[in-house]
Every structure is written in C-alpha cells, then in structure tokens.
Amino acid sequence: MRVIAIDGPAGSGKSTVARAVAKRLELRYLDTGAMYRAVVFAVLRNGEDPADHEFAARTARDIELDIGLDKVMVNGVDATIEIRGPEVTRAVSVVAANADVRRELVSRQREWTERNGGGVLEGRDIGTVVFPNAELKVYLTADPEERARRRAKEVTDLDYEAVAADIARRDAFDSGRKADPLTEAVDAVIIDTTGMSIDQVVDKIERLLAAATPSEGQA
C-alpha cells in the first residue's frame, strides 16, 4: 500500500501540491483537513459550540462523511463551501485540538486509506501519527507572508492582515495543542515552498520517491 503524507501549516501549500501530485502517480487524494471542518459544519448547523468538547466527539462519531476531490458532503449536505467560510475557520483549531475527535478521524482516514489501497494525504499530524511509516513524508512551509497572501487569494471576504493574523493564530494554537499538535515528523523532509511553483514541488517530490527506498514496515 503506498502512502505520500504531506504535512504543513496553513497556506503553505499541501492542499494544490497533494492533489497534483496524487494526479501525477495516479493516487487517490485525501484532504484530512476538509474533515475536521465537516466536523465543526455539523455542530454549527446543530447550532452548538465548537468548543464543547463532547457534542463535537459525538459528531465526528456519528456524522455521515463523503470527502471528494471537488465536493465535501456533511449528513446528506454539500458543504464544500461553507466549511471554508470564515465562521468554520475560526472554530477549526478548537476541534482538531480535541482528541476524541482527532481519534475518530485518525480511524477514518487509516479506513480510507486501507479502502483505496494507499493515497496521497495531507494534514497536520499525517507523518507523525496517522501513517508514521508512510513511503514519503513531507513538511512543506513557506514564510509567513507568502502563506498569508496565498491564503488571502482564497478566502475574498478577509483581508491580507486579518488573514495574516489568522494563520499566526492557528499556527500558535496547532503547534501547542496537547492532541497530535503540528510539528514535522523527524524523517520528514522539509520542503520550504517560497518562490516556487506547484510543478517545481510536485518535480521535487517524485525526485524524492524515486529516490527513496520502502522499508519493510511501509504503511
């Protein structure tokens, strides 16, 4: 079964690189992030808080998941837009920093990954905890103005410094959280994405799979 994890903060690229280079080896292509935001969609919709740790643990048990390449269903609900939206994404970290959530997800997405015979994921805690053995693990990361501008393309009701100041807060809030916190995995390779484009990443990382040698544990 092979297995690509590609870690990364917020707007350092993972999502456009994972999906092209799930494409170019012809994998399928897992977006671990889009399921925490189903998550905090669904306890909005119940019109709960995102903070209550154990409403938000019984959604991520009992929620209906369909993440696709192009659409994210939530119980029946195409949500693929708003769980980008700006009330989403403000109460993200607070679900993934919950551990019965991140331990049902954890469970999905090995499920997933089993189901498809392998996958290209990206996330936050892919190499270090979800698949520790994968083929290839990589930490992309970028200097926080370009993360900001490339995260402010995408979200067009937020402005470059609300936005900056967003992502300073999600990296503060990831990186210290006692649940799997955001953090490269010690044989990943760091791969610093200022100034380059996606085909150049994508080139990079088929140079390391050709280059890299499967133990025998590989996931």
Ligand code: DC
Given for the second form:
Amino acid sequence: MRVIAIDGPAGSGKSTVARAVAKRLELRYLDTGAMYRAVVFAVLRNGEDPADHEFAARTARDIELDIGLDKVMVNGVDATIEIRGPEVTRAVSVVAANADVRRELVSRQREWTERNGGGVLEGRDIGTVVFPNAELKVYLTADPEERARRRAKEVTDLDYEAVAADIARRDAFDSGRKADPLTEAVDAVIIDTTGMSIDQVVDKIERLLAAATPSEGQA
Ligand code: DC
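What would the structure be for the form predicted in complex with ligand DC, given that what you showed me was the form predicted on its own?
First the chain shown before, then all remaining chains and molecules of the complex.
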C-alpha cells in the first residue's frame, strides 16, 4: 500500500501540493484538516461549545463524514464553504487539541487509507502519528509572511493582517498542544516552499519518490 504523508503549518502549500502529487501518482487524496473542521461545524450547528470536550468527542464518534475532492458533506449537509469560514477556523485548534477527537479521526483516516489501497494524506501528524511508516514523509514550510499572503489570497473577506495574526495564533496552538503536536517527523524531508512554484515542489517530491523506490530489475 502506497502512503504519502504531507504535513506542515497553515499556508505552507500542503493542499495544493498534496492534490497534485495524488493526481500524478493516481492515488486518492485526503484532507485531514477538513475532518477536524467538520467536527467543529457539527458542534456549532448543534449550538454547543467546541471547547466542551465530551460533546466534541461524541460528535467526532457519531459524525457522518464524506470528504470529497471538492465537496465536504457532514451529516448529509454540504459544509464545503462553511468549514473554511472564520467561525469554524477560529474554533478548530481547540477541537484539534482534544485527544478523544484525535483518536477517532486518526482511526477513520487509517480506515479510509486501507479502503482506498493507500493515498496522499495531508495534515499535521500524518508522518508522526497516523502513518509513521509512510513511503515518503514531506514536511512543507514557508516564511510566515508568504504563508499569510497565500492564505489571504484564498480567503477573500479577510485582509493580510487578520490572516497573518490568525496563522500565528494557530501555529502556536497546533505546535504547543499536548496531543500529537505539529512537528516534523525525524525522517521527514523538509521542503521550504518560499519562492517555489507548486510545480517545482511537486517535481521535487516526484524525484524524492523515484530515489526512494528501486526501479524494476534493481530491487
Ligand atoms: O489544514 P487546516 O487549516 O484545514 O487544519 C485545520 C486545523 O486542524 C488546524 O488548526 C490543525 C488541525 N489539524 C490537526 O491537528 N491534525 C491534522 N492531521 C490536520 C489538521
């Protein structure tokens, strides 16, 4: 089973790169951040507080999730737009720090991968926790200013300063939490994508894979 792990902080280029790698390798792609966002969405729709540990954990266990390439369905409701909105984004770090939510979502991520015979998974803990034996682990970074610029382009209703402040807050929270903090796996290849185009990053990953995989007749 081929598993490629792509981790890194917000705005490091993970989603675009992971999608492109999946397409080139003809593997399925899973955005695990969308799963944490979906739990927040479901908690808020129930009028509950995302910081309520038990409620969030129960929601993660009961939630019906369909994370598609371009569409995210949560309990039968199209949540594609809302999971990227400011309300969910504000609350997602606290839910991602909930160890019971993590246990449930990690188990679903492993099941999804088994079911699909492998995949390209992007997140914060794929190489460290979900698939420590992945064929290739990539940790993407970029200067905080560049990451904020990229996100500000995606999120049209927020200005650069607001996005930069939000990214800094989430980075600190995601890296500082006890449960599976954002950190590079010891054997991850770190790629600083500052000033690199998507194609350059994807080409580099393809070269790394080729170098790691013996070609036919060589094995
Ligand atoms: O990649 P993103 O911005 O959609 O992720 C949303 C949040 O979920 C982010 O604050 C970190 C968290 N996350 C996580 O803790 N573990 C993952 N595997 C993926 C995302």
